[in-house]
Every structure is written in structure tokens, then in C-alpha cells.
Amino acid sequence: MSESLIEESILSRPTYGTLKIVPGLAHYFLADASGAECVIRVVQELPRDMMEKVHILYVPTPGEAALITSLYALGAKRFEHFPTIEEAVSKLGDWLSDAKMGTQLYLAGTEGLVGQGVAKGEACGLDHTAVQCEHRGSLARRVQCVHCKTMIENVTTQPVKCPSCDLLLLVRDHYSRRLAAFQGVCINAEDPSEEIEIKEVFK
């Protein structure tokens, strides 16, 4: 899987690093198929006696099995996989509800997964210094329509049509960490009849 190609933008635009194990009492990983290799790379470097501290949640692509097998073979204390990011993030919240000082959270994959993982970690009381993120895979965005509050997943075009209110939305670089989403605002409010070309830009 190719490394992230995200360019620097405005201050609210998330930036990402490379996962690296730091000292901690427990190490929680959340990844999708794009980020699985990051988890494998980092966890394989750990001594076997540290695996009791490792907990892994994974969101595979439909029908995929090879990465599930590879992640399971790492020998983590807990490994579970879920069909959707929403379900995996919910389980992460359950696990982090028992977390203690010194817990480290590692997130790897698409921006939708990473953003929701960060928000869950913060909601569970983790300090931002205890959360590492590595972006991999698609640049598709999670976008909130600021007009009807609908959350639109995997947006690849600019602009994008809101599936709820049908407004044509300009996908801004402004990012809400609380919502884990970019903001979409009506692009033709002055003249809704204006024809605007829709292009695929977030690949």
C-alpha cells in the first residue's frame, strides 16, 4: 500500500506521521485494510513478552482474509475484526473504557478511520500525545453537510451532492476533529441553477 500523499494545507487540516511504538502500559491498534501493513510492521518489532499489552481492532475489505490471518498471527492479547469502521470504533470505546494512564493508541488507514479513532480516543480521555496516526490508502473524505448535518462517507468528488438535502457542496479543507469530518457548504447558493462540473479529486 502506498504511503500518504496528503499535502500541507490550512491549520485544521490533519497531518499524519509514522507509527512507532513508545513506552506504555497498553498498546491499542485500530486499522483498516489500507493500514494493516503498518500495524504488522510495528507489532512484529515487539518482543514476544510485550504481546500481552497489545490489542488490535481491524476493519477488512469485504471478502478479504489474508490480512486477518496475518494480524491474528501476531499473537496480540486481543484481536477482533468488524465489517464497518463504526462498529470497530464502538468496540475501541469499550476497550478504552478500561484503559489506564500510560495507554497508547495507534491508528492506521484511511482518513475516515483515523479521524473517528482520534475522536473516540479523546472522548475516552486519552491525551493527544498518547495517540499516533499514520494515513494510508485513499484520500476519500468524510464530509458533513453543514446545512442538514448529514455525514457523507468516502467522498471523492469536488463538489459533492448531499444525499439528504440535495444541495451541491463545496468540500472545504476545514476539518472538525470533534466530528472527524471535513465541512461541506453549498457551492451555488446564489444561483442553484448554475451548472458546476463535478470532478474526482480525492482519490
Given for the second form:
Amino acid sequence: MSESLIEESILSRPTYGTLKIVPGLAHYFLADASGAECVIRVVQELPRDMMEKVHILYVPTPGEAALITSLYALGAKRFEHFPTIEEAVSKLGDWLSDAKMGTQLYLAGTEGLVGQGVAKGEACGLDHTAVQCEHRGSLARRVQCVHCKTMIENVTTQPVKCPSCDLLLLVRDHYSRRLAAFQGVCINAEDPSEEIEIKEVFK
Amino acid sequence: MSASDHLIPVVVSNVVEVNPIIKRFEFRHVNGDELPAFSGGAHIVVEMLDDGTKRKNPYSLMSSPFERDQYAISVRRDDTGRGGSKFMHEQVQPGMQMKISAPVNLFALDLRARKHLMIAGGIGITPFIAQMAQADKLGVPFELHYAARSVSQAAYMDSLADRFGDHVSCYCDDQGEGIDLEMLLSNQPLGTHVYVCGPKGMIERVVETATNLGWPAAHVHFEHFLAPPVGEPFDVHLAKAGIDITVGAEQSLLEAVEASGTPINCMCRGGACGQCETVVVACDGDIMHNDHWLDEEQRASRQRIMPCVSRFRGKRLELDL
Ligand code: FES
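With the form predicted on its own done, generate the form predicted in complex with the partner chain in the same format.
Let's see the whole complex now, leading with the same chain.
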């Protein structure tokens, strides 16, 4: 699986690092299939007695089981997996609602997962310096249509058609941390009849 | 320019002996005007005219930020210090006119906090008294943990416990009580900010324990005022002004510069805010850096000095003033 290939862009475009364990009272991990190896990499380095402090949430790709087995084998205090990012993020919120100061959050995987994890951490009172992100896998974007506010998951093309209002959207680098989404803005507002080629760019 | 250039004329409206070492002073504007607004944790600089020496010491405001008809500070008597606290204890009487600066806050509550955890040691209690009034009114959860040497030295302990009930926990060294920091800092909900004001060792222990437990630095706040230390007198050349001045044993370099009429920036007068940072033009000797502002590298370079607390020993010190 490739490491992050994100190029430099405008300021609001998130940048990512490499997960590294820092001192903490508890360590929470959230990953999808592309980020699983990052979790395994850092957690297997930890001494056994630290596993009491480790909590892992995982979103597998449908049908995949090997990574679930490897993550489970790490021996974390809690390990749960969910079919969708949304469910896993909502579980993260439940866990964080009784978490204490000193909690560290580690997010690994696609931008959609990382972005929603960051927003949940922030909503639960985590300081941004207590949240680490590592981007892995597809560059597919989570896009909000700025016109009808629909969230479009896994966008790989430029432009993209809004499934709800049918406008053709230019996917901007402008990223909203609150929404954990890129902004999609109508590309042919002046002349809706204008034909624009749709290319796959966020792979 | 600095906050203490625009002094407010006040009259001492009350002096209360809180215990054998601590007195409380209350000030009102000479015209009865409202005093400037402030937030919990702010301090004022009090000007003392002591027999020809002009001294200016910072003190935290302990009165409620919601009452602006008067300010209150508490001063702990320190007989080994430069004489500021002694002057306040011995000379200042109700009815006396004095000058104070407008409040400046270097220790404000972070209003994004979901809970404020306050840790006070000894006279470090004063900023928290104002902060608790503020947190209480804003309805944000807060807890005070207040440690003192003995019951008799624990200023305001009883009244705070009465006023804020369960929010306040007290500890007295002579009863064998102490704050279990590890335990306290391991049990705070996400979004808590911790504030500590007290002796240097206490501040260091809180900062270290919090850091080891994984608290983000932005959630850890401390008030680290230093009283300018006494020392041997020394001479300084002020390059721009083209004059030589002498810093007396019980005077700070900042006060000596001010006394010469040379302009200099300052704010906290306690080595914490960075405002007085001054370029050293020439230095043949040792600078005693007593501040919390410069980093190791800057100290070693001997090209910067914080005149509010730092001193000099050696042949020649020349400053860009
Ligand atoms: S006046 Fe604040 S550091 Fe000197």
C-alpha cells in the first residue's frame, strides 16, 4: 500500500504525518483497511503492560478478515470493528465521552476517515496536539456540495456531479475541518450547457 | 511605552491583616471613578515611593472582576526581599494616596475550557480568588486545590471553602496533607485546563506531571512571577542615552533605567512577559539571567538581557537603550 502522495496545496488542505506513540494516559486508534498497517506498526512496538491503555476501532473493507485478526491479536484493552466509518466514528465519540485528559488519538487511513476522526476528537474536547494523523490509501475525497449541502463520499473525479441537486461541482482544495470535507462548487454556473470532461484525479 | 506609564491615582481604602504575614490592601480611584475592567488572573503594578526610591511591584488582583469600584491585592511580607513587601506592610495606611497601573492579564482563564482545574500554593491563591468569581458567574465547572504550610498561614482558606463549597479542597503541610498530583491530573475530563500559581517547585511538579500524563501544553497554564532579586550594585552604560547609571543593591536594573528617565518597555516586571527584552551592546562579565523568558541559547550568547529581574557582575555592561 502506498504512503501518502498528497502534494502541497493551499493552507486549509490538511497535511499528515506518521503515527508515533507519545506519552499518554490512554491511546485511542481509529483506522480503516488502508491504515491498519500503521496501527499494527506502532502498537506492536509497545510493551505488554501498556496494552491496558490501548483502544482500537477499525473499519474493514467488506469481506476482509486477515487484518481484523492481526489487529485483534495485538491484545488491546478494547477492539471493535464496524462496517462504516460513520458507525466507528460515533463509537469513538462514546468512548471519548468518558476519556480523561492525557488521552491521545491516532488516526490512520483515507482522508474521509481521518477527517471525521479529527472532527470527532475536537468535538469531544481533545486538543489538536493530542491528535495524530497518518494518511494511507486512496486519495478519494469527501466533498460537500456547497449548494445543497449534500455530503458526497469517495469522490475520485474532477469535476463531480452532485447526486442530489445534479450540479456539476469543481472539487476544491478548500477543506472544512468542522465538516471534514472538501468544498464542491458549481463549475459551469455561467453556462450550464457548457460541456466539461470528467477525469479521474483523486485515486 | 508600557502599562505602568499611565498610572491611576488611587486612595488606599482599607488595609486588613489577614494573618501575621499577609495583609490585604484595597484601592479606590481618587475621584471615586470606576476602575478599568479586568479578568481573573490579571495583575496591577503598584508604585511605591519609599524615601527617594521608586519601586514598582506586580500583584495579582483578587477582587471580583465584576466589581469595579475597588481593587484588592494581598501582599505577603518578605523580609529578605528588596523591601517592597516590607514597605507595603509597614508604611501603607488607609487614606494614603498611591499610584497603580491598569490591569494586565498574563494568566487568564482559557474560555474554551470545559473545566478549570486550579492549583494554588501559599500566596499564589490570589489570582484564583478573582478567577473563581469569574468561573462561578460564567457557570463553567471549576475546582480549586489549595496547599499551604499551616492552617494559620493559609490565607482565605476558610472563607473560600464557605463561599465555593465542594469546589474547594484544602491541604496543610503541617497536618501531613499534600496534593496527589498524579491522581488529580489523571482524573480530569477531556477539555480541562489546569492553572498553577505558587512556589517554583510546585509549578515545576504540576507541569512535569501533566506533561508525562500526556496533557497538551496548551492546556497547562502557570503564573511565574519573580520578585527581582537583591544583589551587589553594578554600573551600566546606556549607549543611546549616552549615560552611565548605577543599579543599587535593592533596585532592579529596570528601575534604575526608569529612574534615569530613559524610555524602556515593560509589563510584568517579573521576568515572564518578554516586554523588557533589551539588546546587550557589550558585555565583559557575567549576566545573572533570572528570567523565564530567554532560552538557553540566548543566555549563552550574552546578547540579550531582561532588565526587570536580571543583574550583572563584571567589568562592563553596555545596553542598547
Ligand atoms: S517586564 Fe516582563 S519580562 Fe521584564
